[in-house]
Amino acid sequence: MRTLAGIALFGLVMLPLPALLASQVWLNFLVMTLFFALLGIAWNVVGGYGGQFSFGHAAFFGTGAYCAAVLQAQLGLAAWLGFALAPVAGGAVAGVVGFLSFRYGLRGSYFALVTLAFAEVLRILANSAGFTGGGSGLLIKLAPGAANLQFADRSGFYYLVLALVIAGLLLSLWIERSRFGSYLVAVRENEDAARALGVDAFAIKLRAIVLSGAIAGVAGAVYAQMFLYVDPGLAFGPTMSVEALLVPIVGGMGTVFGPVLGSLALHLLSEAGRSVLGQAPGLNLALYGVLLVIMVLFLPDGLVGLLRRVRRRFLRGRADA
C-alpha cells in the first residue's frame, strides 16, 4: 500500500507542475525527464528484474519511432495508429532478441553484446533502406491537433509521458507483487535454483524482453511526435541505449520509483554540467561516466537504496531516543 499510495502522491504533485511553471525551459526539462524515466522503466524489467542486462534497448526503442514515422510519412496513416501499433513492434523485435539469445542459453556479458548487435544492425538497416528515408531520416508532417498527436505546447507531451509513466510505474508494482515478478526475480538471483524448482526460465525471460521491448517501443513513439524526425544514428544508436541502462542503475534496478529518482538525477546533474562548463563535446557522456563510477563504488543499490538507508537510520535514532 505504501508503493501505491506514493505512485498516487507522484501524480498528485506532478499534475499542477505545467501551470505553474513560468519558464518553458523547466518544462521541456521535466518532459525530457519523464520520457527518459519511461525508458529507464522499459530496461528495468527485464534488466533489473530479470538481471538481464542489455545494452541494445535502442533497438526496441528505433523500432517504435520508426514504426510511427513510417506510417505518417511513407504511408499517410494516422499517428494514434502508429501509437498503437510501435508496443507491438518493439516487443516483436524484442522477441526475436530474446527468443535467439535464451534459447542458446546466452547470458551476462554474452547477452549485452548480443543486444548491442542488433541494435547495431538494425541501425545500419534504417540507414539503407529506402521507406526508413535511409541517412537522412524522415521527417513527420507538422499538423498540431490532439488527433494527430501533436501540440502547440510542450503542456500536452508532459501530461502523455506522464500518463506513461505512471502506467509503467503500476506495471512495475505488479510485477514486484505477482507470482511473474517472483519468478523473474528468482531467475535473477539464481537462474540454476529456479530451473530446479520448477520454473520455466526461459519463457519467464522471453515474456520479460517482450514487455521490455514494448515499452522502449511506446518510447519511441512518442519521441518521434515530440520532435516530428527519426534518423538511424538518433533511433538505434548507442545514446538511448545508454541512458536506458543508466537511469534504472543509478536511481536502484528492479524497483518502482529508481527510474523516475535517476532520470532526474542523470538530468540536474547534466543542466548543471552546461551551466558551468557550457556546450562542451561529449560533456554529457563524461559526467555519466563519473556518476556511473560513483554509483557502483559506493551506492551499488541505486539512490533508493540511500534513501532506505537513511530511512532505516533515523527510525533507528527515533526508537533509541
Contents of the next structure:
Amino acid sequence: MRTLAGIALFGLVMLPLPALLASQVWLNFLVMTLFFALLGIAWNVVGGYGGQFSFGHAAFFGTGAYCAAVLQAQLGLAAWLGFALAPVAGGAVAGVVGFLSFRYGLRGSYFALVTLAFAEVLRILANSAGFTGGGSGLLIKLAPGAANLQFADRSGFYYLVLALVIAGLLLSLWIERSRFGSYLVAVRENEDAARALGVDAFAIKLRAIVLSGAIAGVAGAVYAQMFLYVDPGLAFGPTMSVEALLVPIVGGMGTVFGPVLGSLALHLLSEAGRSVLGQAPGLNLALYGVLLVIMVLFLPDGLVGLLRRVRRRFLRGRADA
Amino acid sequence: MLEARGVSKSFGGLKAVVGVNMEVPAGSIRAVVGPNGAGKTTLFALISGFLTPDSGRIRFVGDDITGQKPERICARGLVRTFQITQPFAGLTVRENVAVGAHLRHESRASALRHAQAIAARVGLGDRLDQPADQLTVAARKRLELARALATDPKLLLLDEVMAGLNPTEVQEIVAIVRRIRDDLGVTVLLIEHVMQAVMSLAEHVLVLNQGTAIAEGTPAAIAADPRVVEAYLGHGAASRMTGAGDA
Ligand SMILES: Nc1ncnc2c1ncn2[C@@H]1O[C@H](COP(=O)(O)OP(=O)(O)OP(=O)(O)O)[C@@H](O)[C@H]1O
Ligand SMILES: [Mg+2]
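Rather than the form predicted alone that you just supplied, could I have the structure of the form predicted in complex with the partner chain?
Every component of the complex follows; first up is the chain already shown.
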C-alpha cells in the first residue's frame, strides 16, 4: 500500500515539472534520468529480483532501437508499429539468450559473460548487415508530430518516458506481490531449495529475462525516437549494458524505487563530474567504476537500503527519547 | 504410497546406494537410519528427483516418478527437507514459508495466510517477521519443516530435522511431526540419528550401511539386531557385547 502511494506521489511530483522548469537543460536532464531509470527497471527484473547478473542488456536495448529504426527508415512503416514491436523483438532476443544460458545451467559470471558475448555478436552483425545500414547506422526521417512519436518540444518525450517509468514501477510492484515474484526471489536466494518446493527455476528465470528484455526493447525504441539515429556502437555497445546494471545497483537491487533513485544519483554525479573535471573522454566510465567499487564495498543494498537504515535509526531514536 | 525397487547410485567409483528396496505405506511414519556416509541423504535425493538413479525404479502413489525433476515430484505431493538447512536467507520466516505455500495458493494474500498457519503449527508463530538468516539452529530446522509442509504434501521426507537440538527441542519436534501425521494425514519418512526420536516416532525402520539395506523392522527389533549393532560399532562388536554379557 505504501509503495503504491509512493508511485502515485512520484507521478504527482513529476507531472507538473516541465511547466515549472524554466531551463531546457534541466528538462533534458530529467528526460535522460527517466530514460535510464526505465533501462534500470528492465535490468532490475532479472538482475535485481532474479539475481541473474546480465552484462549485456544492450543486446535487448539495441534490438528494440533497431526494430524502431529499421521499420521506419527501411520499410517506411509507422512509428507506433516499431514502438509496439520493440518489446516483442527485445523479449524474443532475451528469450533466446535465456533459454541457452539457463538450459545449460549457467550462473554468476558465466551467465554475465554469455550475455556480454551476445551483445557483442549483435553489434558485429549490425555492423555488417545491409538492412541495418552497417557501420554508418540508420537515420529516421525528421517529421515532428505525435503520430510519428516525434516531439518538437522536449516535454513530449518527458511525458512519454514518465508514463513508461510509472508503468515499470507498477510492474515491479506487481512482481513483489505475485507468485511469480515470490518464486523469482526464491530462485535468487537458493535455487535448490526453491526447486524442492515445486518451483520450476528454469521457467521462472526464462520468464524474467523475457520480461526484462521486453522493457529494455521499449527503452531502445524510445532512444531511437529521441535521437532519430541508431548505430551499432550506440545500440549494442557496452555503455548501455553498464548503465542498465549500475542504475539499480546504485539505487537498490530488487526494490521498486531503486532504479529511479539510482538513475537520479548517477546522473547528478556525472553532471557534477563534468562541470568540475571538464569533458575528458572516458571520464564517465572512470567515475562509474569508482562508484561501483564504493557501492559494492559500503552499500551493497544501494540507496534504498541506506534510506531504510536511516529511517529505522530515526524511528528507534524517537522511541528511545 | 512410496515404493523403491533395486535403486542404485554411484559417484565415480563410490557406491553410495546399492539395490535398495523400500516401501512406505500411506499414513505411516517410517525411518531410515545408518552410520555417517551410509547413503541416507543420497537415497532421499534419488526419491525427490535431485539425483537420477543409475538403476531401479521409484513409484509414488502408483506412478513411476524415476528421473522426474524435483519440481514435478513436489507438485505431485512428495517433498523433502535438507539436512544442511537451505533457508532463503534474505527473506523473513513468513516469506520463506509462503514460497512453499504458493504451490497450492496462487494469490499472495492466500499464500501468506497459509504460511502463517503453517508457521504457527511448527512453533514459529512468533518469528514470522524475523529474517531467516538470524534464526537459531533449532528455528532453522523448523523453518525447513514449515516450508516443506506448506506445499500440502502427501509424503514428507525429513532429513535429520532433529540433529543439533537439545533433548527438550527434540521432544517438541517429535510431537509436531506426530501431529502432522495424525491431524493432517501426511505420511512421513525420516532420516534420524537421534535414536530417542526414532524409537518414539517410527513404526518401522530401514537400516542402511555402506549403501546397502542391512536390516528392517520395528525399532525394538532393529535395536536388538546384531548386524545393526555391528554396523554402528564396528566388526565383532555384537559378539563382544554378548561375550561381555556372558562373562
Ligand atoms: N554429490 C556427491 N558426489 C560424490 N560423492 C557423494 C555425493 N553425495 C554423497 N556422496 C558420498 O556418498 C556417500 C553417502 O553420502 P550420504 O550423504 O548419502 O550419507 P548419509 O547417510 O546421509 O550420511 P550422514 O549421516 O553423514 O548425513 C558418502 O560417502 C558421500 O561422501
Ligand atoms: Mg545425510
